[in-house]
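Here we start with a single chain on its own, the form predicted on its own, put down as structure tokens.
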Amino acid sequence: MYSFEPTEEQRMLMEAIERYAKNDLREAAHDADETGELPGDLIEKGWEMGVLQASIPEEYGGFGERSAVTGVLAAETMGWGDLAGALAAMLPATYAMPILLGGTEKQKTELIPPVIEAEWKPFTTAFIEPVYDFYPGEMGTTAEKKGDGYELNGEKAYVIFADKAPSILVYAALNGQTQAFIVPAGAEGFVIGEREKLMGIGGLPCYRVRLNNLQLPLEARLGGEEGFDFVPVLASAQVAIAALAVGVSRAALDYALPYAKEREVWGVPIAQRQSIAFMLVEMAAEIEANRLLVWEAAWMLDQGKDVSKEAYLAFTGTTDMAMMVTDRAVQVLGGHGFIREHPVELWMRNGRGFSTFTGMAMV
């Protein structure tokens, strides 16, 4: 059976990431969703606290070995302070972490180091398509094998730091099968397009990208010939979502509670009223209940478990909690739930895309 109670190492860990989460990313929420940009240093400063590095084995330039756990309490915690830095922390996971799980010994030898080395660099994922059934297991993004090598077509949707990355892991529908390949920047057929305008995370850089008759060569296949196992990969990026969904869910709740707490109307706070406190009771069963569903399948990655249904259920049961969360959380402080001074209304519009968001994080 599994222990709630962290390790030594986690525990410190999670002391610097919270006093990060709220002294860092909470302070500069506002400002990056107005102007649409995270300060450099903000990200490089979440990448300093290793939550990637400590999950990556030294053979590959790392110092620890991967705990999906510990990237969990991690995620949930900087989704606290705020999604888009959050997102863009993590950023490197979602090249890197792919690599590790179903790469060759090559590949990973050669590819993962120049991510984990020195200062943070935007190694992004072509994951998400724009259409509205997108489903992971069904790529719309198409690679076919010709010659010495691979041709990609297809469209890709919120591309994070397309424009900066030094390289991207595309995934695409090879044989009826989810496969990944890394694409170095500057690759003749991707092409990068405007950023999108998005209803939440306006912090960070997003991007539509247009694959056309990209040519790869055979060893840009993740796995080599033989390919790899999307399974666990899509569980790993499903249970990161879920983590993040339950900050962003947490950070709502506590500011609706003491705002409840402390307004008063006909010189009552409203929180004594009972339709208001039974909305804070649902919000913190919801939370509580569905963060649990996130740590058992954090705890069945790590025992490398078949973790496809708990990670689903995770993400699904987060996502709906996320929306229900952060709405109530607006409705809470009522007129001024409205107010951009005042941040539920981000976390609303943030809580409202999680259910897009699969494959924007990894764990």
Given for the second form:
Amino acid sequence: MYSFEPTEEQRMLMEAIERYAKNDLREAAHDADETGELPGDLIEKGWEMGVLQASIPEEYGGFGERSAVTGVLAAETMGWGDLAGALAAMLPATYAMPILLGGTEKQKTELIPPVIEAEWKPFTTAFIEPVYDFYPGEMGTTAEKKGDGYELNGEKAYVIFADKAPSILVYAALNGQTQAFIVPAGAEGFVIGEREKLMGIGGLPCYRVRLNNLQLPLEARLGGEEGFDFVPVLASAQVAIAALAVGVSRAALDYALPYAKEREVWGVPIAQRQSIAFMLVEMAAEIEANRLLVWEAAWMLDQGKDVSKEAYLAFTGTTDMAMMVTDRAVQVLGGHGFIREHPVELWMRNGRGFSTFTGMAMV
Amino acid sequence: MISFEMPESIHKTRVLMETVAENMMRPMARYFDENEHEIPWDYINFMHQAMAQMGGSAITTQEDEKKERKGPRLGFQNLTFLVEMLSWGDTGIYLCTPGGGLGAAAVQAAGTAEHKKRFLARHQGEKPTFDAMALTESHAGSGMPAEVRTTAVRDGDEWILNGEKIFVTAGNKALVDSDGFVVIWATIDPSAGRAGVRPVVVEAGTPGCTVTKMEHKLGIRASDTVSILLQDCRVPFENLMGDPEVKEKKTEGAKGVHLTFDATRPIVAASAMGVARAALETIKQMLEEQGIEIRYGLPRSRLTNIEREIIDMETKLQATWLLTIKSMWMADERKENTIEASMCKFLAGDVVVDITQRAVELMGPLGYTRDYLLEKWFRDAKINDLYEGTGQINRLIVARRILDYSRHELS
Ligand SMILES: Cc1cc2nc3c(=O)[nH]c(=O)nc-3n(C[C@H](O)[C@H](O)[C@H](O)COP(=O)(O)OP(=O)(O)OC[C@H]3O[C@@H](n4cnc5c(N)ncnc54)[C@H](O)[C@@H]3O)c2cc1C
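Alternate state requested, the form predicted together with its partner chain (shown: the form predicted on its own):
Next comes the full complex, this chain leading.
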């Protein structure tokens, strides 16, 4: 049967996350973007919502079962609050989820509980690379089997909290296949560079990282000798970004719409002009439709179906939508939209980033 | 629980309809495009039989509210998939499907149990019958129902209808080619505006009701679009659905219109989706024959233009299709779906026009030639952005809802 209704449990969780998104994430968003720093207790509070913990089975320290559907519902809501804060709070999932999906039993039992059973720690991921045509299926970073270990070389970008991470999941091409490796903090050859200066997500510390002849033992490879299947992991990453894009878009619409009813020009609220009203309607319709692409892909992930195409379409659709919606939100506010006192310009800056952000979140 | 599992019964409908669409509709599609006003009787008779075998009229969602149901309601969803598939076959021919068109939808929405029995039973008869719905008049389309000029005047136990309706889909099949009926929207009090408008059923053979013109069109040529003239046309008192009096002039008298459209707009969206899918699948196949494979998953900087276009079309198609399904799921769940119905309708109108015109462009001389159906789908597509409320009108409907404006505040 088709159904578009979250479960009671999901609804309750979303209500809690909504409150957090509204009272905490949204409140902190502006200053974090300006100062470059997210309050630590904000991230911890988001972590305590327990979205990741509920996705990890008991034997690995969690208290539930992985549900990509719950994950995208949560990601949308957090993204609605603030993208930088959401990415920070969700960060450990980029580390733990691929291990859950592709790790050996030993890796799962050893590596996941320290993430899950503690307060938030920036377990992170090195995924994106600083090239214009970055494609996750063909990583420029290489892993080579050398003796009884691997050697990694290359450059990574947008590595969130690289400076504070206890452990990093690094993606690299091994014989042309994208694989992942667990790299402990401080490993020799893991060189943390400058903090990235980005157009948006200003509160989120992201770093360049160089891998210079980084030597790793055989066990460092995710999934052991056989490696792991990158396809569902990439799909999870794409739907996570897609869900966040829906959230940011909804934030922009939710702000622009009441503004348009308030703001009068020649004595008439601008929302009573079709050119404004229709923009808002199209924003709303694109959000409604594209959200369903995300839900469908997430549902397919949970069903264990091959979702590579659907996840890609969801990613494509929502990233285009986020740009369209956030741009229009600024347009609806006119010159005021250009001023940083209003959040719409931040959403527009963040909105442009989604097409680049794959790998920075997972559900 | 959120789920995208296609129910078994819908799957069966799809498989069955795909056979019809592929083996019956596609081969005759060009012929009925080039021979406007000819009627695809083979298809009509086949569908009439098939639907009788499937147990009643598949094309409407007649459901007895009181009857106990096993499992969830699926009528509207089933119809959505059926219409999508038949339109994938051919929209014009699909519009000739007997046994329940817009007229039946209006009776479903506005009629009593008695009305439903009296007017809809004929569709289960031996011969195929049609129905139609006439709202539009020459002076106003989008302005309806507020600007209805066709009048219904009470005379004892009869109503006398006068006026002219235009652009009535299947009007000729309902009134001339079969023993069908037309639902005429008429005003019982011209001073009351929309509050005075009522749906009135006029059956085939009623004196004073004549088809005066058959239009020649850009597309969907297999479907007749006619003008209907009502000259002192008398119908029984009971043929008027809703309150026979205008109690309060301020109220929304023409509620049936709105209810009808909440159900039929997603159907138009589904129809649009079928055409869009046909065009997209066809060009993908034509490209494949040229050895071109669409590489999903690449960043845009690595895609060829053709790949990017196809991926973009596919994304828009799927998103809109899912919203269409959702709006009909809401209808089945008896949730108010006005917003979603209008949203999927205008998105679908945009998407189908966009996909079919791009398909023609991308295929160049092969897209523009009448050797293939691509150019025909482009012509057929446009109607979806026009009837059942233009794209603008459906945007207005959504706008008023999400902005909480009355029609006076936003028009
Ligand atoms: C093939 C075909 C089949 C049809 N079948 C039926 C049928 O079965 N029954 C029936 O009753 N009708 C039917 N119609 C009529 C159809 O619903 C109308 O044509 C449609 O509603 C538009 O009305 P109009 O043609 O009078 O255009 P107009 O109302 O004159 O509109 C012209 C343009 O103005 C725009 N516009 C109008 N009002 C506004 C506004 N307030 N704000 C912004 N823009 C606006 C419209 O979107 C459109 O772009 C059919 C039409 C066709 C072509």
